[in-house]
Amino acid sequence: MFNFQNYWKARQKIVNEALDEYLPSDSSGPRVLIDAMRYTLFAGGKRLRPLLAIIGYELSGGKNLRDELLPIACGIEMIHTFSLIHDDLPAMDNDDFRRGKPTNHKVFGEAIAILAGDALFGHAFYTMVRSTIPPDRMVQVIREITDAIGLDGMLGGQVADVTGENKEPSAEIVRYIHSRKTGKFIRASLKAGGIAAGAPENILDVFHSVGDKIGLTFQIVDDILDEIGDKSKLGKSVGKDRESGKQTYVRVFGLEKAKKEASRLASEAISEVEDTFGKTTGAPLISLIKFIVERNY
């Protein structure tokens, strides 16, 4: 039987401790600015995006994770985290607490933190750009990440969803924010493993399909549970999008639509797994596209 809580234990510290030396306590640098960005980058996160391109690296045949994988894996939760910081800020979605804690700009004021996530992104390639993969790798996996949180992926998704609120819910909407604000960084994850790896095309693809329906599954379920979720389990309030008219699932569709529709993606996504590695091999992914549908944080 496949352990996935200690295959997912094992790497998350994998990859704490990289993290942790690829951004040291004692960078060089604003003390300030080196606490902000560690602040929230060991806030306690789930590790899900390094774990995803730790997956696409090990389903794709890769041997040498530390060397060739490790730093892009660094360099995603990176940029995961200052997406986080610049979130919660109060032109933003203004919250005060993030995993639990006091949220970046509550604790170091705001302008530290938006340094913070701009020094994170900045450092999320300069910690990627480490890895011994060969250049044309290189480049390929930073047209994958760069596409995935730029003007068509995560920036673009993050404006559409400002401006969407108050607005009269629309489906065309909320799937063009949930598939951009998310889900092109989560699916870009699972192949920068691929890619890093030399995983061919047919199985790029493959990583392409299964991370679109992951993205889209994760994000419903996050409004799903922003609506029914336990807040000392979230770490963060409930109840926001609502108030805060956000182009939500559950605003659009109803809840248990919402959930019909997380369940139908996740069993997609499975099937293809699959069909394509096996139940036995394909286990991890199996295992955390399971974790994203029915997690209750």
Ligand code: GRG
Second form
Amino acid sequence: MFNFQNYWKARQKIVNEALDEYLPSDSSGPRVLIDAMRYTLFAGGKRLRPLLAIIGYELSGGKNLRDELLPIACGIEMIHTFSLIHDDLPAMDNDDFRRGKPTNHKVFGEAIAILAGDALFGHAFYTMVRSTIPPDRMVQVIREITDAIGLDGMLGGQVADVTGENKEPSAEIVRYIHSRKTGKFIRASLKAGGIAAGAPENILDVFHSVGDKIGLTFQIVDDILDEIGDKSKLGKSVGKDRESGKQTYVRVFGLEKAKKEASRLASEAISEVEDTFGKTTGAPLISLIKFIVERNY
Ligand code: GRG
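Right, and the form predicted in complex with the named molecule of this protein, after the form predicted alone?
Once more the chain from above appears, this time first in line as the rest of the complex follows.
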């Protein structure tokens, strides 16, 4: 029987070792910047997006995880970590805790935190192009990822998130924020794995649809956890969304409806995975979707 905890733990270890290897060495730049990059990167993230890339790759028949996929999966985690560091800054969400530790700017100061985020962002692409996949696939991976984090992706979503504070709750705005700020990058992580392995269009279409649903579920659950989660498990402050008048699913639809919507989306995503890959082959992705909707951290 498939054991998701073991499956995930093994892959988290592989990703953490690869991240350590791909990060700049002590002599390749200012010590304080490398320390700040490493500080948040190794503060204890779940490695959810690298895992999605790995699952996308393995479900598409990819066979050379180390050389083809790990540089991409690690680049994705670097981009994610960069976005967390910048999101926590006083000019953004002004958070004191992340991944169970004081935020980057609390330890290194704002200037170094901004630069550490920038450095991780740049280093992500330097790392991704170390993948040995054919150049046309690499271009497609980069296109998918840059679209997901660009103007109509994470950046656009973050702008809507910041400018939507203390405004009338709006279903349209919250759906835009969630799909762009978080959803598209989660979808791109799964698709990047498929593209790297040379998955056919019909499989990439399934990843697109499933990735959309996983991305939205993830952010709805994030909203729910901000309301009713436990700070010690989450590793970050709770109640911040309400405090800042954020546009969240809970604020717009209420707690119960938000929970129902997350379950509905997750069930739909699981059905799509089962229909495409079957229950046994699809088990890693099905288990990950279940984790995303049931998680408490
Ligand atoms: C893309 C150029 C560019 C800028 C980014 C700062 C910013 C602009 C966007 C912020 C995006 C952001 C931080 C969204 C929140 C996503 C979210 C809920 C993250 C938490 O993810 P987990 O739970 O965290 O996977 P861990 O710590 O486990 O990795």
